[in-house]
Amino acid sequence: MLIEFNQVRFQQGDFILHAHLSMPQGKMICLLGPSGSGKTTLLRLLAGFETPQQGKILLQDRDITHQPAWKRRLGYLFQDLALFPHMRVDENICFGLSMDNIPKEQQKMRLKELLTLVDLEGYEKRQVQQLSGGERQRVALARALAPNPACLMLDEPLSALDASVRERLGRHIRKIQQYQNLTTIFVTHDQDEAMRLSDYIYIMKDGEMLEGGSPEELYEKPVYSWTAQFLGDGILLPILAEKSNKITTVWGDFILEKNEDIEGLTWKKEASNPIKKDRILIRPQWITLGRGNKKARVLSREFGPKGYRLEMQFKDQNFILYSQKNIEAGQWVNMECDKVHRLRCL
């Protein structure tokens, strides 16, 4: 289901949202940004819970801007789940089907399919209060899927769960989305969750769409320095000067080997020139320790799932690297940069 926001403007109090974008069909799409950036507002506009003051919202070229929510046939999983506590699991899941006057036999068949899909077979007669947080989440997901929606919307669906349940349920939602080829839009402010589960991510900030792309594109080649910093560890170096294919930073010169991009650079001699606004991004994975002629000092070391987290210092700039080797704090190590990326600053 192709979804379009055509020059949409929505204002509520001092907050203003602008949206002009198209969302691909059959993909897992994430709206990612800090609290207050407009993620949930955009979802509510699509669902029909809010109406924009300007612009159009289209589903497959059909204008739904002023169509009531119940006519849009879109599934919505609320952040607080909004399950009916006085109803059993089966009654919660089939609530929308009952409202649509679907025959009881068809409801039973659909219920069986959904319980299998969300791994809750045998739970249909349980009360909501008897369920764990993850089980309640799956009941709410089944209820949203029951009417076979054209699009599924998830508003921070995993935020209230502990880490292990959150990761497991996230994978489960992803499998369901892929199995049904269902256009799914989910809201989160968790960068790792967005990168792990999404086909496509829209970065939101202060009511605006900053940029969009696949997780790989946004991590490896973001357009803006704000996006680069929001999506993970990285070193941002101001551009002091540039001439032809040479860019000068406080870490020295980078020579552009390809005219069409800024990858494949090599370090040259240092220089000093007036600062420009653009930045150079270096991700931790793009630096190799034990190679090259730049000596950096290890300030501190922590062990974690990614190996050793090293706080490094080079030319009075502190940054984070990850290593599988145990390098003690205070040691000096050679390092070499394999790739850099140029950024725009807001």
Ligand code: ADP
Second form
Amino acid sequence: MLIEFNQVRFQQGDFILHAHLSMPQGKMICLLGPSGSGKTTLLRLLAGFETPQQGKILLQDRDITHQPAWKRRLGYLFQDLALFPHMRVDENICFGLSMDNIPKEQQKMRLKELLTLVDLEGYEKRQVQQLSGGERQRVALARALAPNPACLMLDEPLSALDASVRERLGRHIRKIQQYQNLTTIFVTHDQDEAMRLSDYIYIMKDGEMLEGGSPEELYEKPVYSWTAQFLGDGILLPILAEKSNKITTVWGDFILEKNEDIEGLTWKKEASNPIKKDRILIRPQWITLGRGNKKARVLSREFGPKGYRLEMQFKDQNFILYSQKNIEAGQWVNMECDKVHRLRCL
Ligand code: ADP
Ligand code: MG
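Given the form predicted alone above, what does the protein look like in the form predicted together with the ligand?
What follows is the whole complex; the chain from before opens it.
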């Protein structure tokens, strides 16, 4: 493991962060959680701007808990950018290298590499103020990459950009990360962005690591209902009765895969998150229309790039489905659930 947070506890004011997690080398790891969940705080601890009251932070098995920030060789792209507005692009990118007294010739070579990497060749003499939001963000990225950091930390690098720039720059960052095999911690509160760009996601909520997994694992088999809802559309059904692996709900009976509910529970903190009741999750993609014996009604229909967006009703539940078939509002249609997943209510 490249980075480990070992039973870390950090308190600032009323806010308490608990972190016990590890991050592998060369991957894109996302910290995903709502605003105020402690994502920036966790990065600041890793960067060395804050020191935990308890626990240890390890970098390549070395204890860096009390090491000053400048010794850690970590690249940090701050949430509020912090480029020097009155400086040129090249001065911004090479700022850290100058501070480290890297010879001018070497700086020039590195600058050229970095400008190519972030697709800003020819921009070196421009003033930062003359750049667009996306270009500025690429300058900031180049500056964070300049010292060849052991790990790159990106705090909501895309949140201030327009949707199209944001998507493009996200892919660009992912390409750089994969091409350089660079361990990158990417902070976001945007679920889609997290799922598209990362190898691994940690879900943060109220200063706790709720659970972690690959985007596919977290989307398809989350441990908690909170995660399931945070990551996308889905229907949550209470369990009415249970007999071995047969579960009864208002939607009928479902047979569960054995023991699938217990896996992955190493992340939670049982003490502060008491288990209330389990639920059954059904993702829209797990429902097939046109077969099965459940008769659902189409309440409304919209056409869009993903096909028809149907607002459906079955029993007391309203839910959204995407379908390639055009079904008029008001029609009744058969449906079947090909898959369900059991999770804990939180
Ligand atoms: P996120 O990045 O997930 O939005 P933060 O890590 O910035 O969340 O903040 C987590 C919590 O810590 C918030 O409740 C915030 O109000 C609090 N907080 C942040 N900075 C300070 C500070 N310097 N002093 C006291 N509390 C702070
Ligand atoms: Mg933040």
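Residue numbers count along the first chain shown, from 1. It should be emphasised that the depicted structure is a prediction, and the values quoted were computed from it without experimental measurement. By rigid core we mean the largest C-alpha set that fits within 1.5 Å across both forms.
After superposition on the rigid core, the Cα of residue 303 moves by 2 Å or more between these two forms.
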